[in-house]
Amino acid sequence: MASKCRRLSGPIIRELLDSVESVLFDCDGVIWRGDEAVTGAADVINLLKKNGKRVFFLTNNSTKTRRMYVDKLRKLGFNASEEDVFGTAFCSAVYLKSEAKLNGKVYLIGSNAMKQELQNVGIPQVGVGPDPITGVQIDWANIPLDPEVKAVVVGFDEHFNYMKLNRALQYLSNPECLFVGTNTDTRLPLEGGKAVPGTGCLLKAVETAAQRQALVIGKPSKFMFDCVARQYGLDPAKTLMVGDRLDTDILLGSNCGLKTLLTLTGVSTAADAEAHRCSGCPLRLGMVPDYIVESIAELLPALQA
């Protein structure tokens, strides 16, 4: 483990970039924070592409479609197309269509973006939007269910409430009903050290009520990488994962045999990485990055040379 957690600098940056064909970037905390691009990030992405590297964006955020991501990327100066973007809304739809071969509807605890991505692959859904509660407990246990629903999918839903939790429980009482979660991030960090509850809180509530475990699509699940790798024939040994979270981005890289780079512009710190490195715990060692930079802007000199 001695070679882990190396601070990238000078010739090591060039060496690393020469050793990879593809670079996967998390978005929030890595290339932007909120609605502001990280200084130098657009130049890094655009030069990587110009230098012949394949660049992809992998995000656990399920509230945007690929199209919405491209609009944001371009607005902030990034050279990007829809084919470069792999979010959990899109990857969940891909999983249900291609892997699960779902023939039926989805009960969706999620966003309009998720609804759109499901529609894009021809999967109908019910459930998006508010679901006010009425009646008493016996009514809740006997709510009418759509017989065509064959899967429950849980993503970020600002309208999540007791009735949605109850509906999910009733559908999932059928062991044949698939159960999919977009991601397990429990908190969404905001500017100024603030945070709000993430999708993982909603998913945990549904798992607890249904007494079932969801199949999770997002990082650190290998499916997220497989989604890109299958389509573009990526070689894991020649792929770099760049992220700001040890428990999602870096663990995904470790799970898939990728090189990993932690940037300190987001959630995790160098001290967090070092604590994992010294822990001796196999799971925590999977969260130790190969390399660390303060910001991905540190890659610029090597790309401009």
Second form
There are 2 protein chains.
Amino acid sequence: MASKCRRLSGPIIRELLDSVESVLFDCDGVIWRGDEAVTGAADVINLLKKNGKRVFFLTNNSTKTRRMYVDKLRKLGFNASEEDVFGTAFCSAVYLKSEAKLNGKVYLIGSNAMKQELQNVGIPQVGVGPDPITGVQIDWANIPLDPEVKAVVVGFDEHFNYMKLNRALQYLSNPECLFVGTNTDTRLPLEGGKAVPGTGCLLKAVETAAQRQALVIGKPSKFMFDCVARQYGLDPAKTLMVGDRLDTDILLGSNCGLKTLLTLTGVSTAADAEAHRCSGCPLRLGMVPDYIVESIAELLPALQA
Amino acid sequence: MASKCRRLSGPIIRELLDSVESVLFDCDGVIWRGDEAVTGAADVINLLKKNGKRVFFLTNNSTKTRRMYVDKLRKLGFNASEEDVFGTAFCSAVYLKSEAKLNGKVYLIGSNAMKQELQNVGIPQVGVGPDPITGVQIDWANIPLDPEVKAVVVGFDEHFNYMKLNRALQYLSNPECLFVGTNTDTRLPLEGGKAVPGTGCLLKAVETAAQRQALVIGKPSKFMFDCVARQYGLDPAKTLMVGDRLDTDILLGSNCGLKTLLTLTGVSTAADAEAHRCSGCPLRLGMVPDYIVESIAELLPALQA
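For comparison with the form predicted alone, please write out the form predicted together with a further copy of the same chain.
Let us now look at the entire complex, which starts with that chain.
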């Protein structure tokens, strides 16, 4: 087994790139931070494509459609099309349509983007938008339910409140009702070390109320990779996962047998990776990347040569 | 060690009652169900007092003040005064004042009753009532904080929403900020097998966002018993805990060395108790009651004799 946590440099970069056919990139903290591209990232991605590599974008963020991602990518200078983008709004819709073969509506705790992706595969939803609290306990317990709802899906929803939590509980009291979560990220990190609550908090509240565990679509769940791999016939051994989070991006890579590269422009640090490597804990070894770079811009010289 | 899960009957009831000085009752599912007294319960409690037993009411419900409990108790025919009632709204205020010696305000996710109990011990709060979502991520991360807030307290709050979750996260990002939860009940059971989400769901969401564990006041946490025991000098060996939930009432009793009696007018069943007894799992043995009755009305003949 090759050593882990290797700092990438000149000849190893070329060797690594020669060994892969496809590269999967996380977005926030990897190719952009907020609304600004990471310096050099667009050149890296455009050159990878020019060099014949297939490039895909895998993000746990559930607040954008494929279309919205492509608009943002292009605005920031990335050469990309809708087919390259796998967000959890899109992948959740794919799961419900193709895997679960859902025949009914979704009760959606989520965004308009999720609603749109569901509509794109022909699945109707109820629930998006504000849902103010009214009445008292007995009213909440007897809240009218839509009999066509066959699944509860939880993604990021700034309108999340007690009423929505209660509706989800009432639907999920039917053991036949599917229960899907887009991702378990506990926080959305912002510039300056600040953060706001992530989908993982909302999902945990619903799971606690329903006394059931959701099927999770996002990284590190293998479904996210399967979604790309099946459509494009990816060979895991010839695929590189690039991300800024050890617990989602790198763990997904390990779970799926991919090569993994941690970039330090986002959440996790080299010290975090090293701590996992030295932990002696088998569960943590999956969060140790094969390689580390300060920024994906370090791939540029090898691509330009 | 005496056998467990004994069905109480004639002579054993008298023996048990003779062996205790104090009896602690959970409320919902034990002495009342919703807004109706359990048949015979008021007579049991009034006769216990007449027979010289000290009677206290211990409830995880955080939506009522001691005053409100006494009003309800009296309306349903129970002889009770404020000093007999230990709810988590009251006990949380006691904890913050006497144990944590809080010198500052509370950010309260909770009810007006909790606000009132805090005021009764001289602790100001902010946060009660609706808190509609406005702005976008960057606004949420930079939401103005009250510099006097030194604790976040989470109880039942029908106005719980993403904005409150976010405020709690921002306050709790300061590691000096105390973090208290009234209880971890996942559901509030209602008549007819229905239920609505309980405080445990809200607390789990906040714990997930804050990446911290709250100190929990309610049963099965020992603090709830200590609160009564310290004030009245209770001897655990001469105290009986009567409840309808194995995971809160009976476990509290076991944790504190009390005698325990499960009544079947509420959440847990005799089969649940038996399953714990036969599990061979040390963690579950604390949820096995010493005695079981169909209803506390079964105590009546021994008290009337």
